[in-house]
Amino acid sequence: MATSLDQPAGRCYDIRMMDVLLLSRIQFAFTVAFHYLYPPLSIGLGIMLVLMEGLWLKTNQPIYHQMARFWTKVFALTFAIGVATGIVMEFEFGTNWATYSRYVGDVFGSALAAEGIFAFFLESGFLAVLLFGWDKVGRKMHFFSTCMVSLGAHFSAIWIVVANSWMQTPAGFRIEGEGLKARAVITDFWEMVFNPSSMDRLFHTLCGAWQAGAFLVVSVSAWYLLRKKHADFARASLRVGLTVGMAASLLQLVSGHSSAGGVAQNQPAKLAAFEGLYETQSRAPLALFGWVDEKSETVRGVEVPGLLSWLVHGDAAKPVKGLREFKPEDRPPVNRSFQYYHLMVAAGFGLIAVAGLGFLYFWRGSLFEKRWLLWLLVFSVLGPQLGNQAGWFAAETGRQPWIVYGLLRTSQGLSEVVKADMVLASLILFGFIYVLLFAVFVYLLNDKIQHGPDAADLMPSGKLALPMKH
């Protein structure tokens, strides 16, 4: 693996520069955490619109059409939001995080290139005739523009987390020059996009994704259901989303193992972090929960003997690397990335379980009575962005302390002119304009929620309404 960049001459890491690297880490979590709350739900109802669409035209059922036209204005509200929140991290890789962008621009900047031709453009295209032609353009033509943005939308999860996961398994670059001038170079693009991590990495992140879109609707549709509203179109909506739900749900725990074995072998620190184990042994134990004391390097919990070697080796006599085989400023943080990971895995198998109970009652035919079980469906729309957010901490946290894994540390990728006052400034102006955005989301899905599908579109008209054409 090349060499990391050397720490650039004359630049003194004292307090205030810990100042400008916390804030700044600060910041970036921040936006890109409240931005992460949309992009799953798009990416999540796109593939919702596809199969409510799809049905629609193989069936001609009315209350299909309902369905894809009341969702269709929750992913408008959705996407529009995200795209608005996602802006701003583009220019913090400018502000805060310059001599980063210097080194990796190269790459990183191609795999954001490829975000805008292939996903932005394709998205945007396709998203007029999504939102306003439903009148205005054959039932063929709608759907083929539905699945487009659904793409799109696919496509921009796809290029993300490229990049991303070149940040953690980098491949196919080199590095010219020294010193301040070091920067990496791609030399084989498709090496770069294919990184060891990047596929396991991004099935596991839309697995989430659709979790999130199909449990929104899961919990709107078990709402209605309590309030005995839309009674009809609660029950087709709760069927696809509970589908859609328990099938995500069960691909997120094959992703997520294999996701683990990539780590295991990739960034064997970031797994010992996630468990807990400091001592390279055989029959590694799994930690189910617990507390990591990092001062006396043991963890309080409990443990199944022998079943992390298991997992990861299919063989329980065969060792894990722990914490000690790496020198102390090269581990991650290792309580917080144990308890990222920890809640990430129990939201996972939560979401199981409850999808699970929801197909049990519907195929016994009693889940429409089942008011406890609602409720839950309610409130299940929270696990799937509880699984993401801790599931995106658990990677960033453990990839510490390199910002590209074994090249560049975090600490060095800040920008130079940059100061404390000017990220916690912008820090404390972005935390006021997207508590403002969130209130405006949460009022307009309320709004949309509280007004319901309309009863007209049990009644398409217009060229809609004709018949298709076999």
Contents of the next structure:
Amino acid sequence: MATSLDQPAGRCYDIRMMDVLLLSRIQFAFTVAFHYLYPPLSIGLGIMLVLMEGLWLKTNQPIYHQMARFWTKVFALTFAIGVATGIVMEFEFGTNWATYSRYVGDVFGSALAAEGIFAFFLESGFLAVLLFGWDKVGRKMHFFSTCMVSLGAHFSAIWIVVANSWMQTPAGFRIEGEGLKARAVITDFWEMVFNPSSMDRLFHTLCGAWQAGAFLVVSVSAWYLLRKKHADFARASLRVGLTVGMAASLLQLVSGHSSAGGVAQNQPAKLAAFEGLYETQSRAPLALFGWVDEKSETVRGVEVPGLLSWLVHGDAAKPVKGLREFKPEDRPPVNRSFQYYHLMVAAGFGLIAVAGLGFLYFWRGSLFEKRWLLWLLVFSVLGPQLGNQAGWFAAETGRQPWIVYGLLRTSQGLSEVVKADMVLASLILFGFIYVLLFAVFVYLLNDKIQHGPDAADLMPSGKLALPMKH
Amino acid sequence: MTFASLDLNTVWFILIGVLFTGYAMLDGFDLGVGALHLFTDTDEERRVMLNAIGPVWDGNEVWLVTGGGALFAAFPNVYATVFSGFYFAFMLLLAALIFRAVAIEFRSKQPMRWWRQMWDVGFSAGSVLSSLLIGVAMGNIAWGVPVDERGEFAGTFWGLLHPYALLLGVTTVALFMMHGAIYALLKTAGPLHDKLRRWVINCMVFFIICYAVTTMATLLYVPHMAERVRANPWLFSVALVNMLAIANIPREIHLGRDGRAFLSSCLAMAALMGLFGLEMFPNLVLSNPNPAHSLTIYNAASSAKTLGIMLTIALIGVPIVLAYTVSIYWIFRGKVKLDRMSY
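Right, the form predicted on its own is done, so what does the form predicted together with its partner chain look like?
In what comes next, the whole complex appears, and the chain from above leads the way.
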């Protein structure tokens, strides 16, 4: 992880600066990876809550009310940690990446402001009704609030993915000033929002989040079935979870293909790194798995000839750009990008297989008795987390050495006044707090799961017991 | 100086002021409730205090997130200079806010005494430290911080902890405690309500002492923070509104009108922030020494186009936000009743 080779004039890099770069990158990666355990769960569970409560309104079956109540509690847990760790992310742009913030503020800022105004207020405001309003408002108003929380969660994904996509494929801007004074200035807001990668990546992110929520429901339900507890609740939850999980996993396949096509077109160095492709070639192979030796520029592993060309162009004979087209200092770390990307793809296909097996045995009528399959479903909750983390690591590692692709190098985005010892201190602080936070999260999640759904929720009381007005 | 020339930069100066004022009014009361938390005696009282802020604290914190986002977008140079310059102070603020959020969520999840006490201390300490750091940051902005010719912060973490900044920190804690105590009055009944009535008076005494000392210190040592009012005597009316609003609080409480007392407290905060803004304008970060390096609403701003786009976003978004924020406060109006969904 060296600083860039062509340093801007007038700035002196020494070993201490490199430490700041390394430590700042570790801190950002650590805090954002930890944060990103939770938003996909909130987004995915949000959809699940809308479905469960919607089913309750439609069918009046109390089991759906019980489901909505139980999963709301789990949602509250993930949401709280998501908010708390999310504020850190917003602050870190300024604290650790001040030069980057000055550079992108004009463009990036409006997306972040829109996220605050459209997403966070909506989400956190209606969350109060979702959590505490069961007896204070009518069923329809409560359902409306659940929808608004879920919508807010989706909005936040929209704006943050738009901002990140702008860093991958900048559009709708011009550069003003030179050297240290240079900054990106917006010329067309909608061109910025609909930059070449934003819609593909947004859909890809959302599918990953839906998977995360759905497979959490699947996992806990399968666990109850194995333990022979809350059987009716578990069966109903498993049905809803598996359906959403299957749908999201198949959509993810479509969206993944489309995203990769976009990467090939907009960030060819990144795609080449994902596949360890050094030489530009027609009939470019797709590596199923392997190891990239960056010194000898070779890949050892299993490859399917021509498949990459075919996937990118729909024609195996067409060429795909290799890494040798790029100067060494403009290439991302190849083996790491390769491994993250392949891990993500493996997680994606694994989830389709798991959901497929679930459907097969459900159709045969023996899903709820197949213990090996239920165990597989219990562990399926890790699949989306693995895929989401690996996918983001691939996306961000593959963008290197740029912080804004082709415009600003990561090494140029640091805060001028922040020293290595300060970042080390804050990294230790966050390390300590997040380990504690994670321990508490696991403990409480386990506690809720062990406690299970409340039998009392099968008999909705107060305003909730009123029949729907038509 | 006239205020007739209302350009986009000035509008955003005002809007960011409004966002941070909203933050102070809203998160101010739940930070204050946190600072008072350990003074309560029984577990039930503590649960009532927590549930008084339970449905709304999360939304209140969003004002800080949005204020930060708006600052990033409208004045990226200020965001970059202040956040990197106040590095360690902001890291501590983050740690305190996280601890506090986690404590609110997790306290009620286990009945053990040690568990609840641990989170009670976390909640209270996190609330006090957050309020203190916010005040210290305001104090430094008022006093001015060393800024070099490139607009970068040129001071140190310890340099931020000078007496005037610490004084503003303590004053902020006092202000939030008073504000929180009044809010808690609105949400409680019975013996706890009577107890809180006594606390409000104590908090007011604490705040008024801090306020008087801060005012004197400002006039003596930070004269640039009184210059505009001195030059334009009619602006003294803002200071007058502030003092009348504060004086009105004990009167309303005496008459048993808790709601009006809370509104008075909000008005006092708005007037204080108004004064702060009037004196800062058009600076956002005052360079001390060497005022020539100050970051202003012009040399630190985004392009007019971005400011215009964001104004459109704000004009669409803010009325909707206000409408449902008010609705949600309305749904959760009245005294706290503990049930099985409570914290």
